[in-house]
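Just one chain follows, in the form predicted alone, and it is written as structure tokens.
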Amino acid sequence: MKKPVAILISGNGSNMECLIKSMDETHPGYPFLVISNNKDAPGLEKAKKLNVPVKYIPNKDFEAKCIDHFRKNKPAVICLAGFMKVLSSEFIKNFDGKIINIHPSLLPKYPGLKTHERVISAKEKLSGCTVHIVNEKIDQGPILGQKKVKVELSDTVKSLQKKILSQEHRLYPEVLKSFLSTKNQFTDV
């Protein structure tokens, strides 16, 4: 049987786009419901295209309602995709362990934002992409999978961040469909 997924999102959505084309007919998840904090998210209309039912949540509500309407339908994982809100140790205790996210960068190193800014400043000569489970510590959970680039000494931020995501469109939907098809829903990597 197919397992629900849930995708939030804040804005274009390009890596939520890439995980439901994804989820095929082999694949051992399905789409159920993408979510949104920003009404005005790009992604939404995305969703909407390729058959897959949206909500807007607004930030002073969101986690308060994602939990009830999570906890009556029960998805098999919630993938964190361009979600641009920092998940409460409440919401992350609701659903351990369920809980993904795609980062742009080699994690451990760069977690939080301006990843691509503070890569080179510092001249770093790989970085890349990151899916993790989310924990209490932001960008600090157990590592699921990580995909490289090299950081060209002519790279700007907005070069590498096209570099970056385009890993990144191939990285997390390799990720989850191996997270869907594992016993117990993880493995540390």
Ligand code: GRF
Given for the second form:
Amino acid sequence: MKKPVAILISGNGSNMECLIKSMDETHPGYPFLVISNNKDAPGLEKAKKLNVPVKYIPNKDFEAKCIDHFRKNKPAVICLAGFMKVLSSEFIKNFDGKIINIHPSLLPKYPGLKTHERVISAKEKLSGCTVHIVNEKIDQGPILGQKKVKVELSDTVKSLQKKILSQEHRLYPEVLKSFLSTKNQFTDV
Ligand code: GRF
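Now show me the form predicted together with the named molecule; what you just gave was the form predicted alone.
After this comes the whole thing, all chains and molecules, with the earlier chain placed first.
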């Protein structure tokens, strides 16, 4: 039986799009719902075009309404893909080990916002992206996978962001597939 995958977004949804497209007939999961806390998120239209049900839930009551939507169809995993709201520890505990996030740095380095700016000012030679389990500490949960990119002296925030985003698009689908395929403590669903 295929496992339901929920995806939470706030913006463009390019990672969401890659995740949805990766879930073909042979994939262990299927995208059952995309939820955005931003009604103007371009990702909502992208998901609709890919025939995935979408919901907009405003920040007020976001978590309670989200849980309502998950009552019938319990997600095996909740993928945060450019989701810009900090989730409460109660919500995280409710789905313990089943919420995963993508972050545009080589965690544990550069958690939080403005990662590319900080990487460039620190003259790092390497950066990249990380998919990790979400726990109560922002961007500090167990790491599931990473991809590295070289930071060139000529890189700007924009060029670095572009290089890393294209690696995110490869990493997130790979990690989702193995997360759903591997029977480990996190995928006991
Ligand atoms: C990505 O860089 C992701 O790592 C970060 O926000 C960005 C979202 O991009 N959390 P998109 O909405 O998937 O295009």
